[in-house]
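This document opens with one chain alone, in structure tokens, the form predicted on its own.
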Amino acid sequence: MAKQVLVAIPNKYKGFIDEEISLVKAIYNSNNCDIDFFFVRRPNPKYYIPYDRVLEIKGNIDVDTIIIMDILKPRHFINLYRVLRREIIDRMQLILKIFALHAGSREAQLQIELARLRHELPLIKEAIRYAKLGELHGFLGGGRYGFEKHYTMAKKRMARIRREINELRNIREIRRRNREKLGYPHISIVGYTCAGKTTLFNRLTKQYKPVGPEPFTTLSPKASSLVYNGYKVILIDTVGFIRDIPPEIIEAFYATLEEVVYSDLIINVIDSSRRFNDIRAEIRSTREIFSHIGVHGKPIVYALNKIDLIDSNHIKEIMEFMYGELGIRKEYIVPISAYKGININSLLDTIYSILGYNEE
């Protein structure tokens, strides 16, 4: 019998159900398991999902995993486990599982492990409290003393990871300074996951870095030179964003995201085949992330990607929406297709003009 995964989606994500389900399918492929979902209008203080739904799940022996597309409090995890005795995963853990699939570099692996440990520590502390009361058997595979040992080891491991990440960060800083000494401007490509950032990077640099429909194919920044009209710049591909990115992930991946902070110009790649509401949410979310990591006053060019999937009238409507409602300068919006190579020179002309390279 196929594995059954039940997904609880809070009402705040009701308009973005396709994106939420795509995150689930990145791990639990629909060919290998049955995925069903329901909406949570108001989180239950004790279980997050309504108690009658908890009892319904308990009676359904086919459900192996419950995924809740929100960040759970430790009491939610423990109370659900005590009743259901099934695997409980929240949005943070799911994202980290997806990251782990694509973590090719040592730095990415360490960042993922650090974020996971930070997320688990409050849960372990709560588990210790329940274990002392004798009310939690089998959770995380430990009793009272097992939890306490686990907690101590996690704290020590986090300290070691931070030291190693700092060492890697120093190496990255040296490399960046060496590039800056050459006097070449740095351009970062940012945007939501699956928007086509790496496809654009490959198109501009003539490289063949891995791309795919799965979220977070890129976790470590890639840098390469680009020469256009005799002028050289350094192009950097970065990790993709998602809506409501957990703060622990932003902090853990700061060593990667700081490439954006030090760049001279930013290309924000947007999937033009998405709805207006999605585009609005993505731009606002990206601005919030910029504010969080300290990006201020950088020129941003909006590459309206995947225009080969929509008609010209829709492209015009999106552009009017972006500079009309969102206040983005019209000349900073360039419709492109990174996959088909459409309007790539127009994008480069815009970028080089902003950098001052097209001045007479």
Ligand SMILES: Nc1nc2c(ncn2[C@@H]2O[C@H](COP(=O)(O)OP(=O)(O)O)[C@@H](O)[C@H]2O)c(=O)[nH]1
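Alt. form predicted in complex with this ligand, vs. the form predicted on its own above:
No partner chains or extra molecules come along with it, only the chain itself.
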């Protein structure tokens, strides 16, 4: 029996269901899990989910995990757990799990753990209160003394992480130089959730992947090499930009984007099948993120993805905005379909010519 995951989506994300569900899929792969969802119009003060829905879930023993796409209060977690005794995850925890999948560097891992502990601390505190009433067996894996120990340990761990992060900042420069010595150019794929980053990454690395094992090391667990026209590059599938990231975890988010800062070239994947106004807003906020993490003067190739879904007028409108208003060079914008495999070679030709690997 497949694991069943039930997702509660607040009405504010109604227009972004695909993206919200794809965040869930990033962790709960749809092949192994049944993912189902429902909307929450107005959060219930005690349970977040309407109480009749809570009872319905209680009666459905097939549901293993409930994911709530909002930031839960400690009392929501605890009240839900008391009734349901299943795993409860909120949007913040889910996003941190996604970050953790992509975090290669020690600093990024620490930033994520710190954010997770900071979010968990008030919850443990609340659990201690309830545990005194003897009502929370099994929650977060402990009884009353368990929670108190958990709390002290979490505090200590956080202090240790903060110290280590400060130490790591000092050796960052050394690491960057080591990385340059690896030789092959690094290319990061960035873009919003659902733009098609992973589809492009898979297409490129499957189609052009060199055979045999290779001895390279890299910061990111989501990296692979490819050879095109005889030249090898390292491609990195980054965590991507997530709409509406809780401010509490923005530092962890930036830390996860570290490889973007150190890469030689960036591919910005844009879902061009979306409405023009949304695309415009996305391109603008992407540029703000780049400037915040310190990407300056790095070549950015814009892959206008999903052209199999749209007509040429829409593409023209997007392109005109990009070079007309933003001053992006025309030859850096390449319409593609990662899914259908359209224009992939011309994307690679663009990248290789920027890197100086011109065809003989």
